[in-house]
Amino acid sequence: MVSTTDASEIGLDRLPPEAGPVVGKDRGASTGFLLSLPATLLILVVIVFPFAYVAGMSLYNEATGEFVGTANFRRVLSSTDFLPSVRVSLVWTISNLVIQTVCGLALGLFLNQRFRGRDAARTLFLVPFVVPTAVVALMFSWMVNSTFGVFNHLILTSGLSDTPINFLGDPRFALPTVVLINCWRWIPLVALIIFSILQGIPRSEYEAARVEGAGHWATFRFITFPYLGRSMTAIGLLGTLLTFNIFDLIWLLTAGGPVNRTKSLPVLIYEFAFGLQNLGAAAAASVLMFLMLLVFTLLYFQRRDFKVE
């Protein structure tokens, strides 16, 4: 034990309280700091500077190297193809969506169940997810084939049609065939993510509920639903994000056809790239692009009353 006077003598009495503590936050800070810095090098290198270069691209007519200002953006709103674009990749957005969440979660609470079998269930839905796009698109334009595709041989052989249907030739099959096939290989995993929120679920809450007298709605309604809110709403944001990025699986199995009726912007920028041979535009569309998901993405978090600590 350190008597005042001496304390007083070696210069302790002056030392600030709060100096001991400063230093531990001044230590934590940096040791955060630098666990963070290769992450944020990762971001620059993969995600910021890329995007930086692209920025700067679609400024240029990358033909002659000349500085064009926002011609190529002028280029782009002003071409027939754009709003169209638009307009199919919000259709395909919206419809993955919704099937998606609503198959999902019904596939979710069927494995929440106690059933034999369950755990080669869940084994089983993870097949579509990790069979390779070019593949998935292969198998399905086999199966959905107007001449020998196994579902037009089912729709002729039941009598449901008389003539074979072209899913993807004609303009009225052709997207939501293509939101079906991409369904089937998300769905599965929807429903293990709800899954396994289910699993976090106290188990004494539904107890409860029981001895209470709950139906099953009741409790859904004011047990399951809100666990599964929160997380329901990340993935949400991150479903939207992804779906409307796809390009591989819409490519594969209709290259935007036919008569344009699934051309996305992830296509249409493709087509300006490597149809058209116009970077400066393909750039433009890009950012475009961009602009339009950052600005939902900042409404709904806005909507959703996000806070970030």
Contents of the next structure:
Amino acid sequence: MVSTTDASEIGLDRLPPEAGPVVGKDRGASTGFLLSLPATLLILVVIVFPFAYVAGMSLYNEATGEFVGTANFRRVLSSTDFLPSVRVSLVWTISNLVIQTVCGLALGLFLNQRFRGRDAARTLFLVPFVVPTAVVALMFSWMVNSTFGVFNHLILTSGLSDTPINFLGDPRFALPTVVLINCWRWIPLVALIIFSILQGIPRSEYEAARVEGAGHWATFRFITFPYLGRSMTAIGLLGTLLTFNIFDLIWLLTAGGPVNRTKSLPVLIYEFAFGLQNLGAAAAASVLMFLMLLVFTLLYFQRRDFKVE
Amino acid sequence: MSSFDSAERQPRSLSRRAVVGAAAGGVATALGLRAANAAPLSAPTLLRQETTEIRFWHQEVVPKRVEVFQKFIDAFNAENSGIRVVQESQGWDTAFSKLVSALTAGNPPDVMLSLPALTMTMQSRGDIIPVDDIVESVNSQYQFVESQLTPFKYQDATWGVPMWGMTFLLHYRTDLLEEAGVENPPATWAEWLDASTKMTGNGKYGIILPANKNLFTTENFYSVMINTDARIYGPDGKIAFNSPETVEALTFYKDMVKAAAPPDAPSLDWGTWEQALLRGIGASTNGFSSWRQAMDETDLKDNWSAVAQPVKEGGKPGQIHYPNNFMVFKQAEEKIEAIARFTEYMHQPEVNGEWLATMEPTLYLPITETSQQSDSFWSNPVIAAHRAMVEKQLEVLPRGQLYGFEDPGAYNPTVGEFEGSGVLGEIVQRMVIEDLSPQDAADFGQTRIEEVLQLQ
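Beyond the form predicted alone, can we have the form predicted in complex with its partner chain?
Entire complex below, previous chain first.
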């Protein structure tokens, strides 16, 4: 905090009375502007400009360079694939977030306990996250393969089923399978984040609760959960946006199939762009997806947790 | 409000204005540039130079193939002091988007390796020029296989110079066929279904046949469509998918998948397909032949043979094929003589034979009669080891056919979208997964193709 004492210590009190505050404000303003300039320019170059370019593309027939107004948007919205893709994206995002939060919380609480090998466990937990997506996809596509995959071998030899299960080719199993594979990848990271939040909770609060005779559930509900809640609000927003935008794993595992049961919006956009070679429609679908996420983000920011107290 | 609050807010509001202003400026600039880019750009001024540089794009990303390209480009450059060919490898996945970007920027390649569908897409956009003179020159010296030229002749010109061909054969396990009590490899559809069914069992599948929404399935199913003379496009250019011929092809394909394909047929891709063959799970496959090189590393290498794709009784012999071609962009019109020399060089029989044999033996086939006789092709060790199979490929090559190009002179500029959409695979996948009747699948397919291609 600035105080008159601080100002006199650095000689500001010797400036003319009318000049002091103005010079200080100008200098602060211009310094702040200059300091934020590189980041602002970077954002303009790598986010604003490309997005504006894509927004422009959505108004053109990219094959002919002809201005077509909202034709690309009408094409996307009238496509029989659009609404099912929105539905798949919602199911994909919500199921991922629920499973990852529940399992990540359980593992984070587990890691927060004192036990032998905890440090080693924490390190091992990061392994799924550092494996490249392409490797994860290849590894699981072979493991769940119905002809020579290890999962089906176990299912058949254990008698759980008489016939192999086509995890990625059967419409009933494809989306759940891809969700679970994605969760396998992300749950350890969620667990480590939760663990780091738990480590930041003052021990004194737990000790006070114990002195007051609080049980495990009361301790979790009144101490652990409020701390987690505040952090998880921000993480939830990031997680939602990241999960909604995931394309690589879905594409590599199922390419949106079977019969479009895993065709999320990013996959649909890819198909428009590189399958149908219609960059204008792909750009329009991207803009629509951006607007959906923007509305979600704005609504999310209305939460009390984001209000400055 | 304290003075501190006021002082703190001042830079914040300034910063926000600056950011918003800069962002708005950025958006306006970007939209302005986008609009400017939409207008055709004038051709860049070519620098006067003694050496003509040819920018050559291709989609071969495998390091060995790029090296082979470079070897022959270097040899050409050494022989032609006034010309310098420079290769740029793009990869098929991103070739179209990169090409559109390059065209928008007014900086496309001079010549590009392509396929019939992409060539027609570029022709319909007005981005490429006819290459009749080059084709006539090569043809008069080395004689193209006619089926390789057909997909490039439309609208009173030839738009691509065929460089190599690829085609399907039926590959089968000789030991499993014998165990199944089948004396001869199948020649008809009935024999094919019967043999595949008999070879299925004990953890083996009679045929590794895909029913997935991908190009792999498109190729397999279209290859069957050829035998019933079923069509995607009619002679009038309209979608003619829903026909008795298509229903017949769908019926056969569905029967084959149900009787002899592995349960993961609806999710099969090239990777899992090859694994199934290499692991000895598959008894046969209808497809290209380059995977046989990987099979040579296994104990099963001597257990495979290949025949022409079986034909429906009384049907039309044939199978899918892909002629790969050079296409020349408008901006390179002034360099056409240099491009012609490069093209003709790559067609010189001994150059052509060695080039294709070393780049991807058993996949890329010479498509001129003289190159097919070249010593440099047949002396390659891999070709020599699979001589009977390669001879069979060359034997069936003249019967090759491709969707959208069935009729000489056919002009279907949406064929690139059709190929890229994977819609044929989608139809097959839906039929298999949802157990649609072939007629229902044909009905659905007609509507779906029209929707995807925006022809409704």
